[in-house]
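Take a look at this one chain, the form predicted alone, written out in structure tokens.
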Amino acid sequence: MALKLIIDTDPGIDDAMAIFYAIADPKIELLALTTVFGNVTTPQATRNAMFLLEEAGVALPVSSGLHQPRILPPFPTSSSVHGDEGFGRLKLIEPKGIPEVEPAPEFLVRMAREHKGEIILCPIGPLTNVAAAMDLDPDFCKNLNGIVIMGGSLGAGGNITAAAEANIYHDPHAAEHVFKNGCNITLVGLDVTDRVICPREFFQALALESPRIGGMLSEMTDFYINFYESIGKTNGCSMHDPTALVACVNMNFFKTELHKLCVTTSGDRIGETVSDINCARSDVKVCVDVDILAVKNKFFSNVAKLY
């Protein structure tokens, strides 16, 4: 039986990796996507969520969700990652269909009471939305089957501050509330997802399978790469939020610790994920250790069979 599965997701060009493989995957039941701030603003981010799914062909509630962290001030886009909208330099369609009528955290509340104890959701931006469904339900977590979070690291630093992951960083009291009273959470972060990563011929050969989805990464990918090669990374880019979504159904391809987290909100280090052993909140499953080529057969096995 597939996973049921909802993604919460600001796309974003991994994003897309991630969204793709997710409807590719016949182990995963994809049910929704719900969109929030981060690599674009959330309005792009939802425009962007329609555009995937239309690509690919598929039919899809997307419900769009909050504009701005809980307490601080709306950070800017992550544009020279991304691209002014998104997806590098891809021309961007206008998708035919609208969104949910009901915000992101209503939805997800919703959907985990209609569906309990059946769906894993998988954030792979800010935990603005998530945080957002705790405080209108708190069973919300006890209703899903568990939360697969693409954020943080414990031993590899940060990827836009020395300290700090940047899906944790854009909103690091959102952060702190989810692991301060969330449950059945596993952490893919850094310590992983910087080490799964793909070079341009990687996506050259996608294109080759899967000419109209696997074009669309390769045609992403290279602006993506562009801006690795311009900080000094040569060989690729990370496959952030992809790694998380294998992860999903792959925890086979994972090493995992249990570690209780706290995230700094204040100061220098703001956006750090810290282990500590006296907060007195749930263990969090954190991915240490990664087999690193079956992550990325697994990524480029199932996307290669999208038209």
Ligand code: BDR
The other form holds:
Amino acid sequence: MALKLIIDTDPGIDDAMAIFYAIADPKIELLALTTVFGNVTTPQATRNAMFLLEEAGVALPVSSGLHQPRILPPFPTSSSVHGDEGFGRLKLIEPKGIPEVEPAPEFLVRMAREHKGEIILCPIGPLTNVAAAMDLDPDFCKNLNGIVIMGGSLGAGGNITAAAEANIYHDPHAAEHVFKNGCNITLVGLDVTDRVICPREFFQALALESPRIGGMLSEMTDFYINFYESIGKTNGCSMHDPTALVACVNMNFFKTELHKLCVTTSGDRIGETVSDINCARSDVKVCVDVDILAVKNKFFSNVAKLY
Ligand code: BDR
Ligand code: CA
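Swap state to the form predicted in complex with the named molecule from the form predicted alone:
Let us now look at the entire complex, which starts with that chain.
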């Protein structure tokens, strides 16, 4: 039976890869998308999420989330990485659908209740909506099967500052709230996602197999790879968000360790995920090593099936 999954997302180029992968993999039953700011604003994220689903010919609910971090003031979007609208230079068509009336935190709480113990929530943006869902319902964690987070870093340093990974940095207070809430959490952070790197040729080959969806990813990643080149990384782009989705259904590709994680919420190292046995909370399963080729092959072979 396929795994019921909801993605909380800020699309974003690697978010687009992750969403298409989730649509394509028969081991995943994608139930919905919820949206959050990060790479783009929340209204842009909602529009982009609906656009991706419509391009893939899939009708699923999209619920729009919170517009700013839990405590910090809003951040500028990551336009140098993902483009002004989120998908590099790709021309977006305004989606035909409309988002759910219910905001993302309420939507997540209701879905978890209606599918008790079944849903894996996979946040691939800042954890603002997830923290808010925990505030709304003390049983939210219990009602989920688990949470697989793309974010953080144990020993790989940061990607937005020297210490912080972008998704945690964009709402450190939400991340801290999520880690201390006693959920069944797996962390797919930079220790593994920054090692799964794909060059332009990977996406060009994907476009040959899947002219529409693969072609779209090839066009988007041209911009994304230019960004990586501009910071001296010349072998392609990191597959952050799709690696988290692959992990949801292929944990055997990953080596994990149990850590008690705290998030630094002030000072120079704000947004850092710190392993500390003195953090009073339950363990997080942290991915520390990855079968890089297996992840890439799994991503390619599934997305290549899309039209
Ligand atoms: C994360 O930050 C965003 O830019 C990406 O979409 C990914 O979710 C990587 O640090
Ligand atoms: Ca993302």
